[in-house]
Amino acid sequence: MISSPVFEIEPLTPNIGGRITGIDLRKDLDAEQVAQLRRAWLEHIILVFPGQELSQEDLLRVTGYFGTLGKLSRPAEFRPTGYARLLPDIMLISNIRENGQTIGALPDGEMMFHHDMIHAEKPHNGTLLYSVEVPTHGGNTLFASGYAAYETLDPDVRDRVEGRLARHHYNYGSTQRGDSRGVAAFAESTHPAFRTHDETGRKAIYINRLMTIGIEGVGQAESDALLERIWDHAEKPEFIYEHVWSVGDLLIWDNRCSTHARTDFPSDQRRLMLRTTVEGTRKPE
């Protein structure tokens, strides 16, 4: 257990994750306290704040501790009717249905490892997710360290991909691989396959199984083979922390150096999360 004047940090795995206790995020933090949280985030990649009781205003304020609040362009069909109110720039992640339609995005089932917003020209640095309702089992979130995966990647594979760009495609209705995701939108982007973190200077794998469709400068067959080898390596258990959600958990993760995935959960049980993001400061390098 590492002590600080503001909170305590318990590492969750050797490579990724820290549980923060001794802090009530309903209370305003001063500049030094915010700086300590940001340092902890950069070190641990994911921060878990259990047992929080946050309003939407609290969530927006806490998001601002980690950077500029990411703006949300929410399609009209995903403005909830039964949820009393939803402040701008908060997204519902939910399988709850009203009149046969989901009130939130990304509603059902498992989801492959991915980086949030990698399909954008300037991806968001971070994502926050706050649990309001959770199923009795399933719906866990797995987080994988892109740093640890890069640093232990087979040098032959790493050398063949180093310095190359990767192409990412995502259609929120379905990916190139045909997986239903339930939100109508589309985007493509090209970014370095291995990204240098703009604050830590460390390199991380920056491709993922859900959205990455190719590595530039090599043939498609070689690209597919390289991607499969990198994905299989990056998703090894030793690089992963699996979070089992409880109501009141708040998580923030760094999309610049981690991927995350979701396990399946019963479709007849309610799952409701509030999501915000931290804007990217520049295009990945």
Second form
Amino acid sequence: MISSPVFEIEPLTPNIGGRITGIDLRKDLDAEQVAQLRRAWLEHIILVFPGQELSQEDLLRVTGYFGTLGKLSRPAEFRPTGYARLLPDIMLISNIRENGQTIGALPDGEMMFHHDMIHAEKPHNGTLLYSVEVPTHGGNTLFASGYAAYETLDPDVRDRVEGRLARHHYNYGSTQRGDSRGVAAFAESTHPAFRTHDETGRKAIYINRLMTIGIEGVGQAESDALLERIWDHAEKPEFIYEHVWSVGDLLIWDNRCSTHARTDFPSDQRRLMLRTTVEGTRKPE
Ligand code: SIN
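Having seen the form predicted on its own, please provide the structure of the form predicted together with succinic acid (SIN).
Complete assembly follows, chain above in first position.
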């Protein structure tokens, strides 16, 4: 028997984003309902589930609806205050400090557009972010459709880059471009500059301002000029959905065909998110 849809979906912009209501993610979904959710994710690139009251166990279960849970390596003794039960493979994104140390990753301020883990051989397919504490203003997350940007890219630029690889480097040590090369955790990768999504078959721009350092097979000056033109196009407002967070929002985004960025927020206000990932299934093609 096919179950009826368990949710309503409202597009958030013409190119990216779907807001899902009428679903309580504390409850188990059956296989058909999960399939409906996965189809919605592939169509809308990012799904927003407002007003969820999730335990950490719920978050891990929901992550599993979208693929294999991404693994984290961290010391077993890592226990920020208030998280005596921080479960394995849940990461904190937070600016909160205890004893002078941040309790989470990506703590402060603005971040430029990026694809999660693009410096890895098999970058994550997806990321989930669940908000626990939010500042009164700022700290919004912007999502840009790589499909819409690719489909409308100037053909001259597209033809010069089509079929080429781009090189990326680890740049999470910084929220801005260019100032973390040479850090200890440095890692690099090359992937197609335009990536074909392994499930939808659609092509998307797969370079980003935070982590891409060059296009292979062209000189540095030409590569820099092409990258600037592609970024300026890919970050146009018509390709973007900007999410203003409320406590209890759960978002999942598809890293294969979108980039995301973060706006600045007051450093004296707390921001706390729980993050999980969906493993990459293959090297980008
Ligand atoms: C991220 O880039 O994964 C974090 C986004 C955010 O903190 O809004």
